[in-house]
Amino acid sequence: MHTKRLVLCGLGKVGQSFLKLVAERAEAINRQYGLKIEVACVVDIGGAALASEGALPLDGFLDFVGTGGRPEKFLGYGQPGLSGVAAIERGDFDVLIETTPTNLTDGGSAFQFISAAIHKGMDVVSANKGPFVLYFEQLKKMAAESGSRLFISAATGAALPTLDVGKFSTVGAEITCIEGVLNGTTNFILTKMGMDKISYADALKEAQAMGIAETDPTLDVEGYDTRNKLVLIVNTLFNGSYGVCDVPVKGIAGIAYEDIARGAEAGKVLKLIATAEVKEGSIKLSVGPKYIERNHPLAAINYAEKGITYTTDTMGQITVMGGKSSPMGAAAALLKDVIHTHLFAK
């Protein structure tokens, strides 16, 4: 049996969902994979709950947090004011789980946490896009020098295994094109407009009422979330150093029902598509509304679901779709990556 001691930075919905999954499935994971997962530290804004040895009692901790308790006040383990960096430097951990809010300006505190973990040779499992969109090449170099590994599948589609298919299922083949419906909010809006024959404004309003779209939906509807995921996927799979400025982006805010209807009359479906075309050693990236044929595999992806298609030279087209777009879906991807740190040994 192998033990992985974890430090979690960020106790929002994704972080709490991750802890619940670990608490529920630790014994099954132990039996199936020979892996013992110990959450030894949880860090949030006001401080941390830290177990100097062994693990935090997750059931009790989750009950405490569920009633409004803060990690730094958890009896017997609370460390008021202890920052993520200080906790990482102080503790004996194997893996950092990073679930703090995404900051696409400078990476925020997540960049500091990830850097501190890498310097200690820890593996990093992250749902946070910010540091990797902004500093992918730098973090990759740091990790290579320290023996750390970066696992970011939760940041590239939550439960949709975008990276897993590209990294493992196409080994030995050459990827010539990647196309993805990578944002559930925009896909819901376009599907709703087409199915119910309503305007963009009405479809967005319904998405917001259902909690699918944020109050400020700019990141989604302008295509930026899709762009960020595309950058991470391409950099990971092609060992690239692309940034957001390398991706021309057009969102869906200007789409009218008539645009969707016109495509339907021609036997086509309008989707917000992320594209990476590989030609003669160069990669052309783009994000924008695109008419695709009804027999294209991505045409069947409706409402808040996502999907990705890999076109290869020897395997043909490979498409995966679905995957829960929720905090629990992202948490499940984090747990998968933790298990992968064990299965794919250094």
Given for the second form:
Number of protein chains: 2
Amino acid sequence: MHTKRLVLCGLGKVGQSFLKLVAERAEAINRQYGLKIEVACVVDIGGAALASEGALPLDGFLDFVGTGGRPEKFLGYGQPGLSGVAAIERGDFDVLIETTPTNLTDGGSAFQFISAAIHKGMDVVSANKGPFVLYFEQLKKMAAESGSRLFISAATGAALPTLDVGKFSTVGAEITCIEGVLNGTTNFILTKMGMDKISYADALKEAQAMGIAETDPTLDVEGYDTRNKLVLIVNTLFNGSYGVCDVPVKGIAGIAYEDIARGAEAGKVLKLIATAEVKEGSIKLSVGPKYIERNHPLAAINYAEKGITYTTDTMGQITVMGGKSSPMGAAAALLKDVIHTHLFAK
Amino acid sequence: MHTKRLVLCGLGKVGQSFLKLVAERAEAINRQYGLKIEVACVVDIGGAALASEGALPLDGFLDFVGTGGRPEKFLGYGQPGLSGVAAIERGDFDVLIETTPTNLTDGGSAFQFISAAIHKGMDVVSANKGPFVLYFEQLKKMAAESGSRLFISAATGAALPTLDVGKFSTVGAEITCIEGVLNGTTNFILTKMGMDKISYADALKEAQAMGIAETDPTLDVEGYDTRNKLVLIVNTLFNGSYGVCDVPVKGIAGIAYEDIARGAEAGKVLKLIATAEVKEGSIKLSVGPKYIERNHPLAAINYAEKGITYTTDTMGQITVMGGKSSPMGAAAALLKDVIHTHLFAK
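Coords for the form predicted in complex with another copy of the chain, given the form predicted alone:
Below, the chain from earlier opens the complete complex, with every other chain and molecule after it.
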């Protein structure tokens, strides 16, 4: 039996869902995979709850947090003011779980947490895109030097295994093209416009009312979220060092219902597509609305669903779609990656 | 760098495609994964070509076989009459690649080859369903005792990663239901009937003319191939010991065009669906034609394509579809599994 001691940085919805999942499933995972998961430290803004040995009493901790308690006040374990970096440097941990809010300007403190974990040779499992979108090459290099590994399933489509298919299910084949519907909000808006024959503005309003789009929908509708995921996927799969500047992006804000109707008449479906074309060692990246054939596997992905198609030389086209986009979906992807740190040889 | 020495049993289309792939990609795989693949022995009906040390000279061997040469006659390596079992017992190998023709009556000699490999602690990578459909529990038990592992991607959908998604991409989630369109021939016939408004007999004839259906289509159209794949998938994912008798099967031979049309009018699509419903620890298996909703992810799988949908508790529904069904697709799945023997911790 192996034990993995975890530090969780970030106690928002995703972080809390992750802890609930671990509390509920640690025993079953231990039975099935011979892996004992111990959450040894939880860090949030005001400090940390830290178990110097063994694990935090998760059920008690979750009750405490559920009634408004803060980690740094958790009796017997609370450490007011203890930062993520200090906690990581002090303890003996195997895996960092990063779920602090994404910061796309400078990566935020997550970049510090991840760097500290890498320096200690810990594996990193992150739902946070920021540091990887901004500093992928640097983090990858640091990780290679210290022997730590980076797992970012949760940052590239939550429960949809965008990366798994490209990383494991197609090994030995050459990927010649990747196409993805990677953002649920924009796919919802485009689907809604087509189905209900309504304008972009009306579909957006509906998405906002349903909590699918944010009040400021820029990150989604301008294609930036799609672009960010594309950069993470391509860098992971091709050991690349692409940045957001390498991806020409067009959003969906300028699309009229008539554009969708015109496509439908010609047997085509309008989708916001992330594309990576691999040609003679170089990769051409782009994000933008695109008419795809009605029988293209991505054409069947409707409303807030996502999907990705890998075109390969020996395996043909493989498409994976679905996967919950909720905090629980992201938490489930984090838990999967934790188990992967155990299943995959170092 | 790790080296994996391979024995290939069976030099049909899939076996030859596999050797071509290894010849073409061994160097790239070595660079990317630190894995050196050496094909040390190839066994077919008349004997074997065996390299007691290092690898067979693959390019020369493929040229030789391509012009009608038999392994046992290959200069410097040929061993007339050497059987698979004798070769496996004699040599120092890491992985058995099983591609002999499927025998669903008693498993054929493949069962002996696989048993011999397991006894030596080798990993087994098989495109051959027979021994696993018939003796899964026995093989699993033997493998657990000797520390060998069983990889059957190629037997459960060729290049379509039916198993990967259930085995790796959903770890930590609970699978509550599996639904699959697992047989390309029957899906082609049903799609063709619906699209061209033709009878079952006419669609079958067309499939036969195109080489998609065999002269005796029983295994496909009666649902037996679908059932066999379902048994392999469920036994692998749930550590089960289900046999073909546990699966009520209905084929598609009795279906009329009118059945499909009637479904379409009601917004439904008729597919041959393999189902595994997980309820309170027991699994209910079945194979048969089923009306699914038009927006069900499997409804979009047309013609000779295949796909599988996993319904989970924390990750929602995840569907993977596509993947080449050709001998090259199966060979690519074998190569993937060989790389997996290296990527996954023992």
